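Shown next as structure tokens: one chain only, the form predicted on its own.
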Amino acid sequence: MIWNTKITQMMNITYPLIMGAFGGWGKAEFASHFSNAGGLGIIAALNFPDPEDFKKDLKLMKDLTSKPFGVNLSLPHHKASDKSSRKEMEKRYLTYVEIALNEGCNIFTTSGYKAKFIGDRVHEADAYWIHKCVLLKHAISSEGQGADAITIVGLEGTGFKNPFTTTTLVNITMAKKLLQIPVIAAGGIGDARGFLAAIMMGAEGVCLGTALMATEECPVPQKFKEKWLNLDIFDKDFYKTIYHYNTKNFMAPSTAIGHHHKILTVKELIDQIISQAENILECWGFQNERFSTLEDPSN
């Protein structure tokens, strides 16, 4: 089946699947597998304190895949203490942007506090800017600043929390009504039904984070993968870890880990999600060879 959404068109990818930005792990040797499997692999620029190492990894990525990939720049989740600090931070981030542009990258994802300066430079180069946030008011603001698409993370996701974060279901269905640009769903999605549900709710793509943490190519020790695969997502301590407000980032899988019970390769995981989604559609009576969101009757 051919998957045709605004995100597959924008990014020139086979499936509307985007790799999350992995701090420490989002490098070419991991991300290339995601791109080769039909999604959009993401290299996190700040995994490379030395910009020259970032440049080398981009070159490696191009050796490992001929498919599209993106670069992530995660900004601090707070306001800079003064204008001088902000100016220095922007200068540093734009150094990474210039390197990526020079290496032919045309898809940039951002998150955190005020990324418009990155979006402006990206647009000058005729590249795409996708901003990630957790609140719809920030999504609306980013759309007004020129973002080409928005990734919205629901409460089911992991990492930084905002006290006003709502669920993935609420985020996506409301974003479909309130935004004109494409929406990418994130937060607790780890299987075919979650993927399909997000698309049906109005998303043009799905961002996978935790679902990739227990894959064979994810560069973390085997013991951690096995521990995550055996987690009880309904345990009260796990519940507190995920659903309680936390201003600090933390390394923990989201509720998406509950869908996984063994270590797969990235390709096996993506193939499984897509093939099962197609089987579900067929059981529902969908018989077309093309699945498209471009003629959405709700628009």
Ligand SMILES: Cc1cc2nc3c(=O)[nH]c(=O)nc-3n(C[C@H](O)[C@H](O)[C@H](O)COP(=O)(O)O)c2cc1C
Second form
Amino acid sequence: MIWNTKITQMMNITYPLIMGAFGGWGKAEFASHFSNAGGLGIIAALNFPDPEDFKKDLKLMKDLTSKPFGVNLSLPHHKASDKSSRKEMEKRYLTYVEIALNEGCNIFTTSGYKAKFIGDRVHEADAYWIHKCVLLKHAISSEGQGADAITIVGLEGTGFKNPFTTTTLVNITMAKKLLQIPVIAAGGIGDARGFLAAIMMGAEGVCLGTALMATEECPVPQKFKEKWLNLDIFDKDFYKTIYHYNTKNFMAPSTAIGHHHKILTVKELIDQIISQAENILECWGFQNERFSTLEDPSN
Ligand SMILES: Cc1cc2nc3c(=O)[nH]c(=O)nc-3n(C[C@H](O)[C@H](O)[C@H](O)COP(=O)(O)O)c2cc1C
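Structure of the form predicted in complex with the named molecule, please, following the form predicted on its own?
Entire complex below, previous chain first.
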């Protein structure tokens, strides 16, 4: 089946799947597998304190895949203490942006705090800026600042939270009504039904974070992957690491891990999500060879 959404079109990818930004792990060796499997692999620029190493990793990415990929810049979650430290920070981030543009990257994801200064530079170079946030009000203000798409992370997801974060279902259905630009769903999605549901709720793409943590190519020792695969997502301590703001563990897997029982390659995982989604659509009576959100009259 051909998958056609505003996000597959914007990013020139086969499936509407975007790799989460991974502090520590989002490097070419891992991200290239996601791009090769038909989604958008993401290199997290800040994994490279030395910009020269970032440049080398982008070159490696281009050796490992001929498919599109993106670069993430995660901003600090707070205001810089004064104007000059803000300027310093912006200068540093823009160095990474220039390197990525020079290496031909045309998709930039940002997350954390205000990233308009990155979006503006990226747009000057005719590239795309996708901002990730957890609150609808931030999504609306990022659209106002020119973002080309928004990723919204629901309460089910791992990573940064706000005390007022709402669920993926609320985020996506409301965002579809309140935003004009395409929305990417994130948070707790780890299987074909979650993927399809997000698209049905109005997302034009789905971002996978936790679902990739136990893949073969994820650069952590096997013993951690096995531990994660055996997690009881209904355990009350697990619950606290995901849902309680004050006891949250930013790097803990989300409930998406509950869908996984063995270590798969990234390609196997993506193929499984897509083929099961296609089977479900067929069971529902969908007979087209092309799945497209583009004809949705509310688009
Ligand atoms: C180990 C790990 C590291 C992460 N690092 C970052 C990061 O540096 N920047 C960021 O924006 N998000 C980061 N995230 C969040 C993901 O990009 C994504 O938003 C989140 O995992 C989506 O929810 P899910 O895990 O339920 O799929 C990280 C997630 C994990 C699991």
